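Okay, so here's just one chain, in structure tokens, the form predicted alone.
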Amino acid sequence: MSTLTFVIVGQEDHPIYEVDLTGPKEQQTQYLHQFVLHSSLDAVDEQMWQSKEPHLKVVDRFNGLSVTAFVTAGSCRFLMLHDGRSDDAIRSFFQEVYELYLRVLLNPFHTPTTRITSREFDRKVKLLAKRLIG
């Protein structure tokens, strides 16, 4: 089974949205992915300074899998979990998602450090995904 999972990390470190697009794991892999993403925060920042693109490519790895990141103009952090995707179909990938995110910050009630619950966002980034997942 394949691996695809993806987060986004608002500006204090704290996860606004994370969804498992590859469906439901055993409770022991869910959070081995999520402690994966999660530690790849310090190599993020790090390359997020040395590139003047928002896409980042692959970041870090562990076990043949790959994150994947990209940074907002707001230090927000988008990350994928993945098994060996082509980067032109994450980079496609993201680029969708951030339009989507920053419909999200139009928002006025919406904050940048705001859990994000919409449904709509939900289902959209999941439509996003089973184009990337082939």
Contents of the next structure:
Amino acid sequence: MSTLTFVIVGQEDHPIYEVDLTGPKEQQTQYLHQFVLHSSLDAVDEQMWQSKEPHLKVVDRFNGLSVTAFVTAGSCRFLMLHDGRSDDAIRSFFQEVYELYLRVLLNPFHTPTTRITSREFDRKVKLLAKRLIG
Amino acid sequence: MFHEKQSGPAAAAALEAVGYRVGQQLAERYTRDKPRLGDALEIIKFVCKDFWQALFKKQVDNLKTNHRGVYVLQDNGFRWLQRLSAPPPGSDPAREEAARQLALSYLHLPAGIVRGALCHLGVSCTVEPDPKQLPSCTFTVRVM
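Since the structure above is the form predicted alone, I would like to see how the form predicted together with its partner chain looks, so please show that one next.
Then the entire complex follows, led off by the chain already shown.
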């Protein structure tokens, strides 16, 4: 039973985008995953100020699942809940999603504090996950 | 009344708001591959160097601070004011004042951009533009 959930949290600590990236047939109950991800925001906050690197490796662990984080310059956090996937794969995934996220941000009709509802973005993120993380 | 709308305070506020959004987006874009910035001074230095370079093709010439949250960014030769003809220094003050007012109306947008960039990167502030001697001008950043 594999776990792979991806969340983008904005500057005011509200979720901007959430998606479950496990394989096409497995869609699990999201509640526990969401809870774990949001509670790991504190751990991300602590580590954020200690390093200048945008990619923080695993910031929090819970029950065998770990949370990896990526922080952008505008204090926007990408969080990934997974069960021990390769850190390099997640790092390259974060880089690519960062590019996509920048393009969404540059859209003049998009406010930085609202949810990302674009289906294209959703589709591309899922494709990226399948390609890079498997 | 049309003229009032074009040049009154409402226009200035609208320009500044547009600049604010653009500044946020540009800040996110230009900090792409750089390591994250720590305190306010580093963020302002980034704005003075990389951000200014990308936007106005040069860096800020002079940065002053009173170490209590006020920073003055001075740009001698602000690109967006280059084509504005300046009255020669020493001519009558009314003309200079009129030129200053005109330049000010062009400076709302860049001031908004600077404010948007700074606020997005975590420095909540106000930015006041001041065209001293065309084409040089200063931006006073007051951190809140």
